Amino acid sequence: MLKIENLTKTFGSFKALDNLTLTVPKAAVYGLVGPNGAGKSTAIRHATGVYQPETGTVLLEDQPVFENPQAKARIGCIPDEIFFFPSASLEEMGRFYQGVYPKFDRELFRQLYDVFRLPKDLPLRRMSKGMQKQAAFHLTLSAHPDMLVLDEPVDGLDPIMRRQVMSLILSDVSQNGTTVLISSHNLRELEDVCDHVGIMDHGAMLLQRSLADMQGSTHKLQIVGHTPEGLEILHESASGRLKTLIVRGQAWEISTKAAASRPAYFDVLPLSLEEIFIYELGGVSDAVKNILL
């Protein structure tokens, strides 16, 4: 649906994307994740038309984003800093985006006043951060776009909120086909949401995968006894007498090879993404850098 291919920015001696390459495939929830200063939202910026390729190429189903208006209508885009026209209420914007968005749905638009509760016809400027962040939601789900892009999208709304928004961006995907790439800090959320991830580092993608790939080849061991045989170990820490293995395998091999070894205690755990992240980025070693390679 989206894809990236060997794109680079800079801004004066900064580089801000260095030969990047990113893949969405159609109807996925894709997460995008780096730590500050990645080239995250710049990256976006490019995926949304915003700025131009300065080398490489940003095709939505093999149609250049930048400056092509059929391709930027099939784009919802909902940036982590909210723009509404100055003195514009929800209904104004709400018109707006139906001249704009040629799939917008008036009845959607409606029924979701139940969801959100947001006023009418109050100015968005009065309202608070994350009502405005609601209305971006109730704007930009009622336009049925293609691709669906959010920079931190639940940033400034409550836990119960986030978990409705949430569950609406899936019905999206199941129901429509919507894809989606998400930008976030918050791992704990994507892990719930997204299908696959990309891991971006100094304006360069380190790794992208199906979430589930990730998790399935590589896992966390935990035992107390004597070092397993035959297995793959990426980085090995410990704690008093209880040893954590980073291993690369199944988990049904490395829990064979565990018991094998006849240990006080083992467990096999799967890595969250926020660990994968950290392994990735974290610098523990020279070894976790080859982790899921």
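Numbering follows the first chain given and starts at 1. Nothing here was measured: the structure is a model prediction, and the numbers come from that model. Rigid core (definition): largest C-alpha set, two forms, superposition within 1.5 Å. First, how it differs from the form predicted together with the partner chain.
In the core-superposed comparison between these two forms, the C-alpha atom of residue 246 has shifted by at least 2 angstroms. After superposition on the rigid core, displacement of the C-alpha of residue 93 between these two forms stays below 2 Å. Core-superposed comparison between these two forms: the C-alpha position of residue 79 differs by less than 2 Å.
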The other form holds:
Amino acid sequence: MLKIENLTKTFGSFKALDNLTLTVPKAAVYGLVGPNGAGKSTAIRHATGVYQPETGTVLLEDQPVFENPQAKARIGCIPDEIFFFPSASLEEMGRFYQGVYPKFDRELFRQLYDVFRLPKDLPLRRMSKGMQKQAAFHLTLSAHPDMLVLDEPVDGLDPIMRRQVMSLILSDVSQNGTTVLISSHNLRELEDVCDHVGIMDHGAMLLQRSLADMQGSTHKLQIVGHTPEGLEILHESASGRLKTLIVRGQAWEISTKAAASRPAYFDVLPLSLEEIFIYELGGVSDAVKNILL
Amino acid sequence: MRSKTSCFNSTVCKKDLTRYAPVWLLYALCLILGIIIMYTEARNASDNNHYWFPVYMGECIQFMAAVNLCYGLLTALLLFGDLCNTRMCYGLHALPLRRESWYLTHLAAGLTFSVLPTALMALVSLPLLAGTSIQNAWLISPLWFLASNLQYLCFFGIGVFSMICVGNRFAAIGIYCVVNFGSLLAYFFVDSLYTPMLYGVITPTRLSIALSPVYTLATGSYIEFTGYHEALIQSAYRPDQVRGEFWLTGCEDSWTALAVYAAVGLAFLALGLVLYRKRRLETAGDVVSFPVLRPVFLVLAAVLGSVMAYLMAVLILDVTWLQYLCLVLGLALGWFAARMILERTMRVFRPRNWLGLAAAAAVLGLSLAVVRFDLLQIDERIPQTEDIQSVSIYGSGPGAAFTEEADIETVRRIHSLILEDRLEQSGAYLTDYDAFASQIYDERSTAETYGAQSYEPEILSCRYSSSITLTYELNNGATMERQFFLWADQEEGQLLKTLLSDWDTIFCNSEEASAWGVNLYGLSLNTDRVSEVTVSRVDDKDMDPACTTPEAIEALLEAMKADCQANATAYSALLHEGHFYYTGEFEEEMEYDAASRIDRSISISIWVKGGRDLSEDTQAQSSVTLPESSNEMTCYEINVYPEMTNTIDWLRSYNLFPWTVESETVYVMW
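Got the form predicted alone; any chance of the form predicted together with the partner chain too?
Below is the entire complex, every chain and molecule, led by the chain shown above.
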């Protein structure tokens, strides 16, 4: 759906994006994770056509996004800092969106009042941050985007509101098959909603995987006995006679090889997302590790 | 699917109009209030508004230039202000609209901000104008509407361009001021810093004025009225009887300038679009939006700093080296302030930045050296005769234009002699009247002081000329202008006196080059028109009608002609020897000292039928066409000097000369 290839962006002498490549499959929920200053927001501004790529391309189904209203009309964006016209109410903003987005659904906009229960005519700037976020979702969902681009959508919200926002995103994905690109500096926030994750640091993509693939291909092997041969071991530790190995491979394959070594005891366990990233990323900086905690 | 990708989006336009409705509605209200005030003023000026309301509406066009200067900037700041706010900027540009759509829609809204209120005012004024005694007054309404909106287009274009170039509103205001007033500031800078180092050189004003739209648009006359002077005279009696009409003849320059500046505004708008397409949105909030403008901003800030510091120093300090010190300090201040603004830090005093400042100071110093030592030979330059189309000489009175080769040669000779006899004091050439007088006082030390107390006049027995201006119109279309003081008793003074005493030069030189005809308008004064000539006053006294018979007038003209042949009529007291001493009675019962009785010249007022007296009309244009049937008069003020013996004899023969002629040349210095 969205393909960013070899994207570079500099702000003066600071390189914000360094040859970034990112692919968001259709109908996927893609979590873009990275510490502060990793370049997530910059990447998202390219994805929504705000920034012009210096080098590289940003394509939405093979169409460039920058200065392409047809492509941008298919993208609904909720930035980290939400914009509303000063003193505009939700109703007024709805009318504005209706005039700008070709697929804006007035009927859906009306229906969403029942979902969000936001006041129609209260100036948006007088609403709380959580309500403003909801208003942004109200407006963006009414535009029927094929792709939602969300920059830190739950940042600054309380836990209840976070859960509400996440459930909103998931319900839109399930109902409309919307593709979602969502950024956060905390992996835990995205763990339950994403099916693809990309980790960025210093403007570059460190790792980009499907969660299903990662969780199926890396396991924890606890074994008492000799270390089996033929396993791709990412990490090894021992506590008394019990060895704990982080092994790449399918569960049945690891079990077979472990059994062949005739251990006194062995067990193959799945890894949490957090553990996978810690072992996959190995020697990356503390800043990146912080996103996992 | 509806297309939302065109260059205009009605939703955005509507949003602009509603979002900023208080601004343009308030503007409309102010305009309506303005028209009410004008109408009331017109009624107060006479018993009714029959004549003056259209006049005020016509004059209001000039005033609208100042209004549009502010309003154009304000609307540009509002409509494009979202570019200065990262949140709004990113949010809006993520919407499915091309930048062209944003830009052109904002432009449409911006133009509507002016068109709607001015249309409203034009509509309101239409019936009021139609009811006046100016026949075609209703046409002023659409003309006012057109002119006002063209002015707005100019200033709005500059305002938008300023907003696109920079990332915050303060910087935009700065750019806007530089574009509108930079040339005038540059003029004052050059005029006060560089020009005094070049003898006789005048800082050209034409370019400075042309580059300042607001100056040109606010000073030109857009509409002329017939019956204006009649109405002026009758305003206290029966102004409703004054009929007239307006016309645009004589205002072509103003309308042409308006069209040109509107086109300039359009060009700025087009340039703004090009820049907007290339603009990096992340520069929202920055001082400049394009890296290429950073050095321009630095240099501009440094120059502005030095200009302001120097001009202030000139105002409050008399010591030249302190003024130069302020110049350098201002340069440094502007330079580092600009650095701080660009880099958003106070830590800008790095060696590299000092190097940049040193380079800027070196360029400034070099330019000063080039001018001071006249390495480009600017003040020595005298155009070749074959390159000169015409040359005009202006003194303290009206000027004279010469196209004959012999006359041009004489002027070149005068120019050359003036350069040889130049005076210099404290490193600068003397071009100031008082400085020149004090120099003469110091050098000759022949002053005969009549009054010892302060504020009393001093009578100096010395002679010199006031300044003269030489204007060369060159064959290549260029103009070269020089202004000098000259020694009247040297060869250059005598040559000038001869040149300016020619009868044809004085009386038959048409248009603005006439030497004596204050408002000549192409009329020639000669003895064939004696029946149309009358003399009304000598100095400040009315003449007996018996002295204004055709015979008397003819004798006066003959006397003056004879004085011309004696090279005694040049229009400048300082070119003449001797003075008059008044022996008559003063009208008021006061004690007068000797200085009060001294005159270097006395004046005769000659009136010619067929013209009109515009002496109170400072805006009078020489190209105004006078109606054939006019019964008004044109007034010529003629100065009589002690050397004009024939004219003095004529005055004596009619008992119009209560003076004695003294041979000593004096100058009364107050």
